[in-house]
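Below sits a lone chain in structure tokens, taken as the form predicted alone.
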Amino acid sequence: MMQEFGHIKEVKGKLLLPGDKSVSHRAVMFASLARGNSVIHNCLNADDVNSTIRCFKQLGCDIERNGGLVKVAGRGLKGFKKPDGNLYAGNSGTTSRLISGILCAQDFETTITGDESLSMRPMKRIIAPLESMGAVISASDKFTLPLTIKPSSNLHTIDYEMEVASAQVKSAVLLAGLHLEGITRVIEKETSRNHTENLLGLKVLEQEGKRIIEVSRNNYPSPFEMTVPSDISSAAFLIVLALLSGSSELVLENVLLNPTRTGILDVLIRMGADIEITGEKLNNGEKTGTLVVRNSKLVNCAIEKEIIPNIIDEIPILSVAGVFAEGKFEIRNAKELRFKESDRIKALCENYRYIGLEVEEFEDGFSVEGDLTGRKLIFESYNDHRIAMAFAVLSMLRSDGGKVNNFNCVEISNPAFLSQAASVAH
């Protein structure tokens, strides 16, 4: 589906945005593992979450979804049946790298598959250290999907160092020793997203600089009912709108102010960005807040290596920013960007390129800098959601508006994207 975008002249309003993708997902999961009846408000709608539920339906859980109010009876400890075909995680690297920490605990051999892009992202990386706690699984030999997980015999606890910053890496590790009668410990030289270790209340302690997060079979989850914050992530594509259009003041209600999360807003805010945290609180070990974005004249400013794990996903939204502020925008240390659902240095540079700006790719990021042309342009989404939101806000910006090819993919993460921007845009 090709969408067309027009100029927007500023933003103005008050919105509440669906609840946040990696906290959905990690409420789904541990509803499920609990046994008994947990309940979810503000679940975020999207196909990455619904693939989420779907797989943990296939392994016996009771799940009901009334648009975001979504209600789970869990299975318990050892409590999951095995599927009757293979477990689908569609698009979503979340779902599959997350399950297949919980799979290896189990006592039957499952298969996990997933679309054509998820197939082609790397799975070696969660391979590597679960088998080194005992699990059995099995590859492509690229090692991609399918993934099959068989029993084992010998799964055991671990010390294990990552070596990358990688929440989903993180957590299949912490979600197979959660299944032990002994502690695993996984140790950080660099902070990831740490909404496992805050909704399993998991103990973590600091050391020479390091962060060690320590989980046993005395962290299983018990049922529960939780509200999802709003997605920051989501949340980005609107503020950097806002932040750019006319004389705009924007409200966004409930966000996640979670500090692995908020790289984004700090960025912004070095670059000259006019935004008011209000109302901060904790929920479920999360913190929230009320954000208010006004109009403001950016400056691009230098991106340090330490908080690239922390605005990985809104790097593509960000660059939009910087191609509209003041100097020459440039990222590096973000080679991570080449695994997602798309090759996302590849796409920024190339639709970058397009509209006439000069670019420089590196092998771990890029640069651009110059003038937008003028005439009307259609960019390419490939087939990523992030991607195709971010060139929606930069065609909303532009006088002479744009389209996005494939724009349907972004519902992956936010369906509601064109409403949202319809409700506040003038």
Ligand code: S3P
Given for the second form:
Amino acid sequence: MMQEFGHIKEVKGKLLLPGDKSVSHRAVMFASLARGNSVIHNCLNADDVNSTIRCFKQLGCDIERNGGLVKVAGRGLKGFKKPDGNLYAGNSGTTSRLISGILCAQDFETTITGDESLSMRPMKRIIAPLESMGAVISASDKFTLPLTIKPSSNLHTIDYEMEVASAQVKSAVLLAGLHLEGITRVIEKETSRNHTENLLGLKVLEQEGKRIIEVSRNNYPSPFEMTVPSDISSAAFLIVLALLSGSSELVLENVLLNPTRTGILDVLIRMGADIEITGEKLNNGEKTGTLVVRNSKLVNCAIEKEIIPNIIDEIPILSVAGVFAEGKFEIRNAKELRFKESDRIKALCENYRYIGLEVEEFEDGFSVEGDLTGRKLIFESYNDHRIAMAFAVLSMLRSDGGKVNNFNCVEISNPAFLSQAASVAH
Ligand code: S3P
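Next up, the form predicted together with ligand S3P, please; the one we just looked at was the form predicted alone.
Everything in the complex follows now, all chains and molecules, and the chain you saw is the first one.
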């Protein structure tokens, strides 16, 4: 589906956005692990989280959804049943990688499959540490899906030093360790999002600039009730739209402000963004607050290596902010972007090149600058939700608007993107 966007003059109003994708996935998974009934409010109702729900239903959990309200009857330790057929993870890296850690500890065989994009994404990063814990996993020759996970008679704890900054890899190891009596440790130099640690209440030690995360069967979850804070990654698109349209004031309530996710706000504020944060509180171990975003003049700034894991999902929309900001936008140390729902470095560079901007592509990033006026623009989403929404925002900011091809992929993380934008953009 091709979606057309007209120019918007200003953004005014208040929004309560749907639940954070990473937290929603984990809430459903941990509720499914716990024995008994859990209730999740504001659980993201989008394809990715629904892939997680579908997989846990196949494993025997009774899960009911009514909009953002999800009720889960979890099965408890060793309570899952062998699914009929394969577990289909759709487009969702988080579903496939986190569930792999859980499935290693079950006493039945399962096969995980995914859509075309997920079937090309690297899985060796979870297979290697899980195999070193004694898991029995087979994959395609290229270490991609489908993955078949067999029962292991020798699953054991490990101390695992992370090789890539990835919350999905970290969580896969922690979730396998959650089923074992002894302590499994994950050691990370670069801090990736820490929702698994927060929601399971894991012990985290800081030592010589590294974080050591400990997990054992003692951390196995009990049923709970929680409200998922609004997704800061979805908020980022509307934040940039408000920052760059005339006399805007956008209020976003109950936004997830976990410090491993707020890098986007730090970088935008350094670029000159007027973003006020009020009413901060703690909610199930996660910080939340209200954001007030006002129209601002932005200037590109250096983006340091350490912050990359924290902004990895926001780089597409950050680069759009960079295109409208003074100076050249440049991002490096971000090779991980090549392994997302699309090769995001390629997807961004090709779209920017296509509309005549000056682009330099690197193995681990790119730079872009130039003038956007006076061209008719059609962008390609590469079936990647974050690329689609980034170029929707770019289109709305241009005086002649623009179009995004294959826009329906926004169903992956924010099916209501168009109505949210329409309710505040004028
Ligand atoms: C996620 C971790 C990140 C992120 C993804 C969600 C998670 O992936 O890009 O959208 O929920 O754990 P990596 O772990 O591959 O960096």
